[in-house]
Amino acid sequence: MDTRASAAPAALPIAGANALVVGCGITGLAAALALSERGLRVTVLERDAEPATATASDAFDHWKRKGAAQVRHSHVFLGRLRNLLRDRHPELLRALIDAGARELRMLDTPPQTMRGLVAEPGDDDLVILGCRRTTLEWVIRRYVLARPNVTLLGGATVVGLATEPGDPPRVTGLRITQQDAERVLPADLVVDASGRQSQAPKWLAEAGARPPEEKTEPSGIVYYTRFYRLLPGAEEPKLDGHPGAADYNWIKYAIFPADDRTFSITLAASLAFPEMKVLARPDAFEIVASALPAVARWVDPARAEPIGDPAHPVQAMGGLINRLRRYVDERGPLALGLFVLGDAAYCTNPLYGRGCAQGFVHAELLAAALERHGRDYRAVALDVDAGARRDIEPFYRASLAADREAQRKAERRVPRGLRATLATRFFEDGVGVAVRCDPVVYRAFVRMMNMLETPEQAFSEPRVLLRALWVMLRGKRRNAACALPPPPDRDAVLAACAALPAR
């Protein structure tokens, strides 16, 4: 992506255009920021109420976000997002850090089994932001809505598109309801950033447009999150041989350091293990968390205490899907002047933490295309589609492949065919071990995880392939010292959960 300084907004052919953005979540804010930066006048439509909090920290306790159920789950803000803020919006990055967001340098905390990792050019890009989603959104929202050419229209519900007939139809605005009255808001272009629940296919059908291509698969997991705050005088545990995230098949876990001395723990389980639904109970959550050595040190009652909604101390999230919707087909855009961004177009398993970075990337693709093509919305749509296929779709495919493989393992199905068997062995016994002991493979993995390289780019590089293959060929015996520490005994953990008193 080109992150060089743009031309002066007033000189751009798109300057002065009126844009409506549906949704004031991360992708909607990213779109408002990117478009207003290019001189567009932006109105953001949002159903949820404004955060009536004076600080970002208060937002976690008091901000109601019915339209974004994931805000009180664990989040990680990848290097791709942090670098975009660093390069295009350094003052916004500074505001986030001032609010408590932490720059976590991934190469500073490699696996303890790693040897020979030395600094290389580009390592400064391998930095993630650690903070709660409410903190990130609260700070970005204040920053974006302070811009003179951005306006928020609260309490508005979109009921459809305003269009001029044609093939494709031309979008001229939105039909909305506000305070029980319906009206039309005119616009030069419309951005749908309404997330997984996007109604864009319905709106297009009502406008007589061609339907989007859609592919949907369930992720096959449910995940459970609990937040904690360090006690006065307590510090975060030092790194040991147990990683901050791991997949033991019957249970996955990840630890997320955040702002204001808080952190969160997410436990995830396959739908193939329905008995893991017990994790929705806080007492069962604590049993499982305390059985995982890496997690136990964090949730030790002498170190930290749970925080969050007392009525829902453990946040559960299911119905997770991988979904692709394309709004350009072989004939071109389905509607002129409509651009669908973020989860509304590419929805992936949030376990991989790509959603917020993807929303910013998609918004920048749109803004750069408008900068190049002005009001030629057909050319803009083709440009954005090409960029998304290059920069976003590889991660959709990776999410799909990872979830399919996780479901296969949970259901104890063997790989089908020689090719699948060899691929499984290469990634389990080669890449999976090499990321804990080989600096070249580890760095490639970290770059891919942070969306700085696609999976194809990271793992088709010859030296990465050869090193992972060498690790695989060494055999399990020689690789035992680099393998993940053994998981806790599943039956014993579940027995302890089953022994809890009925609620």
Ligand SMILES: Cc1cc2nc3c(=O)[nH]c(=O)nc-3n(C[C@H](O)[C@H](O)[C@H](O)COP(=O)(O)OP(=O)(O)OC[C@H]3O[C@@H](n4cnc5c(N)ncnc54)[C@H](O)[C@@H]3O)c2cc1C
The other form holds:
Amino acid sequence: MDTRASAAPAALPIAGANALVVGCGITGLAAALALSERGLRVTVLERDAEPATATASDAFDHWKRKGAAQVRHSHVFLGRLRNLLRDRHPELLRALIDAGARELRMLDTPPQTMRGLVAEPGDDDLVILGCRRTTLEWVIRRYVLARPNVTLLGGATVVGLATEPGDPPRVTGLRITQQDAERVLPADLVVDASGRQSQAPKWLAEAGARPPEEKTEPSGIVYYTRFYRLLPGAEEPKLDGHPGAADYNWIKYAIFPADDRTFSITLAASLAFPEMKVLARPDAFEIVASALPAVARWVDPARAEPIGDPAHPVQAMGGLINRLRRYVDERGPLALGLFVLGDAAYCTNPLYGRGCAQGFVHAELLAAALERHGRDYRAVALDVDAGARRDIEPFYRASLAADREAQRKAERRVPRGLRATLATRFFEDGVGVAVRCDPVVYRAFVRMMNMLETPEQAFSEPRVLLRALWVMLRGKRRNAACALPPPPDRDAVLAACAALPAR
Ligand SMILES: Cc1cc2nc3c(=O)[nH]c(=O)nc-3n(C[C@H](O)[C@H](O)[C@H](O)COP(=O)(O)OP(=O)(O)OC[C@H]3O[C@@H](n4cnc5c(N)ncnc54)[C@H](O)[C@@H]3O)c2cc1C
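I would like to compare: after the form predicted alone, may I see the structure of the form predicted together with this ligand?
To see the whole picture, the full complex is given below, headed by that same chain.
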């Protein structure tokens, strides 16, 4: 790659520059926060209307969020995001906690089969935030849009780039439609944070730019989510050794404690089991949820009642992909002055809960690069690309590897070749067991899941490798004590669902 920086006057300082951000989701807000902190004037363009709600909790019931349909699915916010807020934006973290977000210490609820877990320096970083996605977004939105150099243009849809021709073209603004009128907004730089539906490849093609490299793979699952609220006087149940999340191949579940006495349950079904589509029915959802011992205690009607949109009591979402789009190739940036962040660039299986943390990390990478290189947008693009390859892509690759393995298991394919067989054995009988009983491997896993270390960093540490290997070699009989509680009988559960009256 040609890494030559372009000559002055590009390297003017960035403060005072005018940035347009496409999309007021988590990444757009993270970008507005990070750029406005560095002295840029930021205008965020969002096609969805503003939330007309007075409290974060109301946002869950009333905020129309067509542009980010996932907001009413379970979310958890990883340690990487919580620590970034703690270290850079403590007032924002305080506002989230005041709105009901909970700091959940992961090492407080290890698997019951864990032995010898004692506190270590760094454990204070292993804290996730638990709240509804609407709560998180509503609070961050209020906080960011209150900044003096951030403006929101609501009801504005971006339809293309304004560019000056060249190789590569230079982005000079955005074409937008608002109330049926089209106009051009000029900008010194543009951030695309428009999420999974990003049109950046099309916009670049219209500007005559080279196409981005793209890799897409299905995650292989469908998400089914239902929200609940604890009844007056009821308490959250203890897990008592039942994991808060587990993967039984035909069904995966996770319990998400949230704000304002709410929680949600997500059941994720492999595409290899099309009969699981029945989970979109609330009565079938309850049958399966009640058959999973850990979940049953939460959804017990004596403890909690379902909440949410009565027309869609169970939110279902398919089309969940892993996708990488790179806006820098071997010749450099595809367009000068355009930075594509968050889901628009890297989209991963939501099961791993990385998207929002990744959006914040990506936005910080951009802001730090702008601070370093000023208006030399070629150098900025190369810097952000290098940072994303270092800090984000390892997690994208981990998602792909985990999803391929889950699909292989769901389809009952045996691994091909000696290397794949040994790797599978090591992960299933070594790492997979050790995370339930060995504190060293468990802590490494939790650090990786929270994006505090890349999978390579966490699992290439010799003592982690050796402990996982030792667990594998001590044999299945000894390891049986660390196994997950057994799953419910799939055929019986499905038969109960099939016996439900037709709708
Ligand atoms: C089912 C599901 C569950 C998930 N669970 C988790 C989780 O537990 N934890 C986690 O961290 N992440 C999770 N994610 C991922 C997370 O939701 C995304 O990574 C995150 O929302 C990405 O933020 P974003 O700002 O990049 O995109 P989005 O949140 O999708 O926001 C994009 C915004 O751009 C706007 N927009 C789009 N096009 C235009 C346009 N042309 N003009 C103007 N505005 C436009 C949209 O209206 C939207 O507001 C989950 C995702 C899914 C699908």
